[in-house]
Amino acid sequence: MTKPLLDVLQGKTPEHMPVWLMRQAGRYLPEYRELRAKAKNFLNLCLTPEWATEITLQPIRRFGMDGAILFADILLVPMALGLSLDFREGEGPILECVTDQHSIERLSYNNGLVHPVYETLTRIKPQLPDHTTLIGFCGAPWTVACYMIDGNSKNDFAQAKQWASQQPELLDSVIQKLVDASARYLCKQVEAGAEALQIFDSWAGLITDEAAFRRFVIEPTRTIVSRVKAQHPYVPIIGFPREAWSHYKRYIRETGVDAMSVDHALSLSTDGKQLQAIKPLQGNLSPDLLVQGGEAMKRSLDHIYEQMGLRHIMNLGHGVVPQTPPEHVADLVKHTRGFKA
């Protein structure tokens, strides 16, 4: 049996539109919220095997996604790297700041410490179904930067803003500590099975300048991209610059990924199909419809579909939201699945 993601990734036209989507292991699902409960913390979840096993396939049960994302977060790799890091219930995450060059300095990736995430990969991959990608990701340098340096997202990454426009030589420490960590970790997430990778830059929006978009953003992800191809040159590697609108065509060419995500703002019947012409696309439904269900949501997928084509990867333009109705995800699945050749 072909796997449909695979195909799309590999520039083939598959049997159907696959259909993933980012966030869709979740509080949305009640079964996650009774493994959540017996959890101390959040990061208890993403360091236990064989919690974060059960969960990234309980959608995979329900609903027979045809890709199946690694349960983790973005900041195990700042972890990894020596800083501390919380998940308080209501606040989000919390990580230990860097503030100047020396603290920069005495980080050191300790891979020891995320080694419970290639052993979930490696419980994961023979439990899922024949047609069912398994994606691992990290989080973009930039975006992993930001809660480097100020902590959380409460103040809007004014810190880290403020480093990009006036001490960019110290915002590049960090990312390179960040591009180094993270093409590691990725190609250890493929030696553990991963058979497709995401980077998830979901603050890339914030850079409006094109000379910093390009330093901070595009450098960054085209150095992990070629670092994790010198080692496993046939895995593909699909780029979520989320938010980054007028960047994605200098992002799609210029990163070497393989495929684009993109946020529900884009318009797939002018930009969409521009961006289609260089390399894959995934996404573009709004999570909010997804909330919404009905014909609302299906009227939204059969756009996707009469503007893309099957050579196109259904997802959301961000994550599912926790007051999501499972049913709706169920419905989107059903509809997706009547997208064939």
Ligand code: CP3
The other form holds:
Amino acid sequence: MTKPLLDVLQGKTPEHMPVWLMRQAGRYLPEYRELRAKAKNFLNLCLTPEWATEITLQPIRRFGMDGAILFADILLVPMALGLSLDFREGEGPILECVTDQHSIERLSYNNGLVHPVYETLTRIKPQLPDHTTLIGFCGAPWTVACYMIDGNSKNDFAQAKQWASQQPELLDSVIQKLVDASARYLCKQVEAGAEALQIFDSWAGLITDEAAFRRFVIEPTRTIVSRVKAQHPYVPIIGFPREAWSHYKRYIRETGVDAMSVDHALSLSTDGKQLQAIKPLQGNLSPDLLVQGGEAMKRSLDHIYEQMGLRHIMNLGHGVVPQTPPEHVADLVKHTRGFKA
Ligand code: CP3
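Could the form predicted together with the named molecule be given as well, to go with the form predicted on its own?
Expanding to the full complex; the earlier chain stays at the top.
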């Protein structure tokens, strides 16, 4: 049996339109909240293979998506580089910061610290339905650097933006560390069973200047993609340069990714079609429409199908939000199953 998600990533027409959702495992699911309460802290969940496996599989059991995304977090890489990481209740992540050249030079990637992640992938793989693709991931260097420089998102990454414009060499050296670590991390994920990879650049839209975008987003992503593909030529990679509208075309052409995930503000009838002529796209449904559900959501799903056809990966423009009713996710998957050859 072929896997619809891999088919689209390989440029083929799938039997049905594949669907999975960013943050498909998480607080909107009661079974997640139950395990989360038991584990006490979010990092324990990510680093205990038994739990991370269970959480990855929860949405697959309920909804039967075509993609199962590894349960982990993009901030495990800076943790493995030596920065302390904490997730406080209701506050989001708090990461130890780098402040100067010395604190950057001290960073050294300890692959052993993320070993539980690889074990999780190995455990998930045999438990997946035949049609479901196992997706590994990492954060893109720019987005992870934002957290390493500012520690959290409270100030809209003012410091990281300041480094990008005033101290670009310092930012280069953080990004260099992340490129090396992320390429190794992704290769190991493939060796542990990941069949496709996604690079999350959630804050790509913060960089507007074209030269800076090339330097801090395109070039580091291109290097990671080429290093992973040097080891694993056939593993497809999805890029997600969120809200980097004016750079989408450059990104999809120049990074070497096999597909690009797009947010909900992109107009599919104009820009979406142009981009899809270059590489397949993923995403575009608004997370708010998933909260709303019903006919409005179905109309939006139909619109995506009408504009993109089957060679598209149904997904949101960003992650599932905690107030999403699980029944709406079931409706989304069921409705998308109607899109077939
Ligand atoms: O998508 C999935 O289901 C897989 C798991 C996954 C998580 N985070 C679990 C998580 C993935 C792929 C991520 C990626 C991630 N993590 C990103 C990029 C994607 C995006 O959302 O933009 C970023 C920026 C992070 C960093 C991060 N982790 C933040 C900002 C937060 C707090 C925000 C929040 O929703 O609370 C987290 C915590 C986090 N990561 C949760 C989950 C399920 C919630 C933790 C909890 O249960 O309290």
